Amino acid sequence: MLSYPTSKRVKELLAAHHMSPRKRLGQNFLVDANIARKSLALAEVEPGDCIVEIGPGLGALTHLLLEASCRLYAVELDAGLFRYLRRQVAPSYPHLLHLVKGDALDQPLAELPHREKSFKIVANLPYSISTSWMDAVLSGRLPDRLALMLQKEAADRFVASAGSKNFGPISLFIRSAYNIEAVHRVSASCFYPAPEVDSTLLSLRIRNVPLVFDGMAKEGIRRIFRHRRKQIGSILARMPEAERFHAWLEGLRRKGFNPATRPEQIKQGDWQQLILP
């Protein structure tokens, strides 16, 4: 049982269960108890909360969430880690832990039942899936709070504001649905094995009126941002089939918008006109 995430304890557990960190899956185990507790604090975890955890690994966050009497839905892709959690953790919490073996991209909410109307997400996300997973979350039931551990580059994209070089589709989709409440740098030394770059612990709270982009709008926005250095007017001229976007641009032009503006410079509120009545 991993009640305190230290580097020594992680190494011992991996060795005892004949496992090793898998770089392909982005496995970097948290070994700093203060950061683990901060994740729960940022999500404002309380007894009785319903929590979704992505990639529980050896269970450092999992134990803290279960000890807080949360109903926990967790999805783990790695077969060895799944077996470990099922054998070493699940029996102690038969009525609280709902563990699923699978890919978080296919099960972004870990098979969370529809009866659970209010929930939060705590996740230590591998860099390779962070944007795709977040996009999937934004396409379904929305959590009230999220506490996400990400590599710094991914986090910079998540929180970027219009006009910055990191602003893109995922920035827009997140900021339209969530308020960004906290951004904390986390040293690479807080993980085993230590990644090559630092990480960021990010806290999101759902807006009073979250705006969610539908699939057609998302796909069009992604196409536009593939040409982010070009002017929006010229980009849409190459997308004659995108009638919705042409009508959107014409509406903005009537309000004085300059079609020579590049996608990353378009204000969040102007993008949101695509989905507002």
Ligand code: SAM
Contents of the next structure:
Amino acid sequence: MLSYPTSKRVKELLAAHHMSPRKRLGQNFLVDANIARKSLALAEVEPGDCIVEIGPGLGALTHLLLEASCRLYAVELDAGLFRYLRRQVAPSYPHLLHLVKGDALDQPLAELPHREKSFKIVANLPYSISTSWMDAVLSGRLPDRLALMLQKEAADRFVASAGSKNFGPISLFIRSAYNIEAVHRVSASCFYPAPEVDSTLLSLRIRNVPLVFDGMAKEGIRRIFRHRRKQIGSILARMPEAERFHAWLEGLRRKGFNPATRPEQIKQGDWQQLILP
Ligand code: SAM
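Counterpart to the form predicted on its own, namely the form predicted together with the ligand:
Let's see the whole complex now, leading with the same chain.
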């Protein structure tokens, strides 16, 4: 097994392949073996598991997943890193690694075939796509488990519960389908180059009955949250075409809900009435 990369080794690898870290693509490479192992442990990775990885980069998580005999579907946008992975990593694992060159927003599950019935996601996510990618995952086949590393600000939004200042559409969509927990604060020094902020390791486990918002409900909720400090009654008064939301509010009102409530204070269960029969 290859030894785990240090900052020095990452720097050397990038230089040897004529690359340098691209900030726009969130290229902060993990250089802490304990955090990498913790990610796999959180997802309870076992030999034979089917795993999706987003942005394998230089393979910090990829190697561990392949050494654990997982079938791995990974999507990488950067042409140089993709070439490196295809030449330096893929040949050692011909039957395990399926590598896709592309954008995780177009391929949120890295071309995972339909025959793979159950799968997990392990990823150190690029910051700029973390929310849109998670949203896309929640619109498709749902993984059983996810171990996600992402910058603290985004992680705070993912785990926020109703009534807190970070609560928003993505928190609601995630919490309706998953039990989510911020497990570990990851110092910026665990990455090369070190980002300006710390990261958080998140653990997500699918709920017994995962609830998924359809596209129209999601779009309406996102519109409503653009006015998160206004009262839901007055927001909807300015959305006359949103009949479904008017019927929802009317239903809640009959049960004693106050239409002066702000979106960020509406309970998860009340939002879920939008999609429950
Ligand atoms: N997994 C590696 C690690 O832990 O060291 C790299 C993680 S780095 C935070 C993010 C990775 O995602 C980079 O390899 C970057 O090129 C890739 N990436 C950025 N945007 C992407 C996108 N839209 N689709 C797929 N990969 C992307």
